[in-house]
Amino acid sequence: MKSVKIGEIVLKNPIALSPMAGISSLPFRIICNGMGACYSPTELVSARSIRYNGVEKSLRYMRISPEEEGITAIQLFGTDPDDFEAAIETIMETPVLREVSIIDINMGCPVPKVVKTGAGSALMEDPDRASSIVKTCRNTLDRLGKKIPVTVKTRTGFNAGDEGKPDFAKVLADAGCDMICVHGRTRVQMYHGESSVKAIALMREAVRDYPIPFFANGDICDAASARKVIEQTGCDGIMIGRAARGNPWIFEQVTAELAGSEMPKYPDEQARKEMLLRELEGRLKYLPEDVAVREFRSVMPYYIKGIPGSSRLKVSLVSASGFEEVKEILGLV
């Protein structure tokens, strides 16, 4: 794939980690970037919460490390443009956050508790508000003298019958968005059924004449599926989501095969267990041990999926309460 620019940021390898709640922790993003992901947005964070509660409550989800990640992106969600303005102002006043490279707006989350507030994918049904949010973010950053791109991640539609929203893509581009990423499912589909490359292609074509990159996301699990999405949508870059859970090696594998290079070997059982511990150790730097292990229970099974005795290991891991206990379960003491 050719390099692309998001604002003034050059992505030499436009293959990114898609933001995922509960998955896109700072340690995991660092790992994925080390494996070749060009950048990795944070989990979604409420702009309203930042506005009224400050950053402390949300810091654990939006923490970034430019030294270890390289290009960084904080993902915000909400429905009130004023919330976004206040959130960005607060982020730019916070030492640990002000060095962020990209502000990403979530307009694709299908989770009911987000949608019922008018945020996430619900914004696809309110293009005027969506436009206002993008413009507000862009204007706020400009006013603060920050040359930070504003990107949007959205879906191919809100309702079951939607087969792409080209007009919505144009609304985002006209509002000043610096990059658009489209997940090939509607809000109704959630994460079920197939991702539609046809619907993504329709939205991509709608903004082809705009000087901004277009990324595609959905059902990309290996080099073959990545090539299919690239060829059938004409996208400039891709985001890999669920296939990366417990498998950060996917970035170096997809990158190598698309480039015609020798495919790196899939990691063996030992390497996968060690990577699980590496991510957990990273989480321990920012969270109390009991909290870090408890929250990591839902992630650990992805690392051991398919290895001999994985079912037995999973039962033990999802009830583990401490780091040493996890090491013992994995046989890495």
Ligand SMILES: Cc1cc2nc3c(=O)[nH]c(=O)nc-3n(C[C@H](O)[C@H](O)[C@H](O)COP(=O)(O)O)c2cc1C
Second form
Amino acid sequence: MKSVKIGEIVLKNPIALSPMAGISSLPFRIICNGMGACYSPTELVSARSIRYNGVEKSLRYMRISPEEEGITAIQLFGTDPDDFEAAIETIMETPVLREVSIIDINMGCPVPKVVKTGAGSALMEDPDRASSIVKTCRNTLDRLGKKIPVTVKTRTGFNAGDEGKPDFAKVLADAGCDMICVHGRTRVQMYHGESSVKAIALMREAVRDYPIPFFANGDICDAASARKVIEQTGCDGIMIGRAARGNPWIFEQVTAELAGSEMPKYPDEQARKEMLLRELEGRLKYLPEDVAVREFRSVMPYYIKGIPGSSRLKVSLVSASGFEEVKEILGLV
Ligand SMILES: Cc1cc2nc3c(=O)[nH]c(=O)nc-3n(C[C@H](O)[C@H](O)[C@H](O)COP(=O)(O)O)c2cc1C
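Target state, the form predicted together with the ligand; input state, the form predicted on its own:
All chains and molecules follow, beginning with the one already shown.
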């Protein structure tokens, strides 16, 4: 694939981790980038909460480490442009966070709690507001003298009948967005049904003449599906979400496929268990042990999926309460 730039940032390849609440922890993002992802945004963080509560409450979700991650991206959600302005000002006053490479805006979240406030995927139904949010983020960063790109992650529509929203893609590009990523499902679909490459392609086409990269997302689960989505949408890059859970090796495999180099071997059982522990160790650096292990319970099964005896292991792992216990269950003591 051709080299891709987001603003002034040159990506080492155009394959990113898709942001996932509860999954996109800092250690997982570091691991994915180490395996070949060009960058891995944080999960969605409320611009309003940052505005009114400061960064403290949200820090665990938006923690970044430019040194270990390389390119970093913080994803904000909200509906009031003033919240985004205040949130960006606060981020830019905060050590480490102010070094962030990209500010991403969530315009795709389908969760009722978010949508009913007019945020996430609801913004697709309010293009003026969406445009105003992008412009506000851009202006705020410009005013602070920050050459930080503003990107948007959205969907192919809100209602069941929507089959791509080319006008919405144009609204975002006209507002000054530096990259658009589209997940090929409507809000109504949540995560069900198929991601539509056709609907993504329609949005891609709408902004082909703009000098900004377009990323596609949805249902990419291996090297073959990555190639298919790229060919059928004409996108510049892709984001991989669920298939990366407990499987950061997917980035190694997809980058090898696209570079035409030899496909790396799939990790064996030992390697997968060790990777699980590595992510948990990373989480322990900034969370108390009981919280880190509890929050990791829903993630651990992804790492052991398919290995012999995984159902039994899963039952033990989801009730584990300490690091040593997890190690013991995995037979890695
Ligand atoms: C558990 C979970 C949490 C998610 N959280 C976010 C999020 O915080 N921000 C976002 O833009 N998308 C979020 N998504 C959507 C994914 O980034 C992605 O768009 C979607 O899963 C489709 O891609 P996939 O088929 O590769 O998983 C989430 C998805 C899942 C499954």
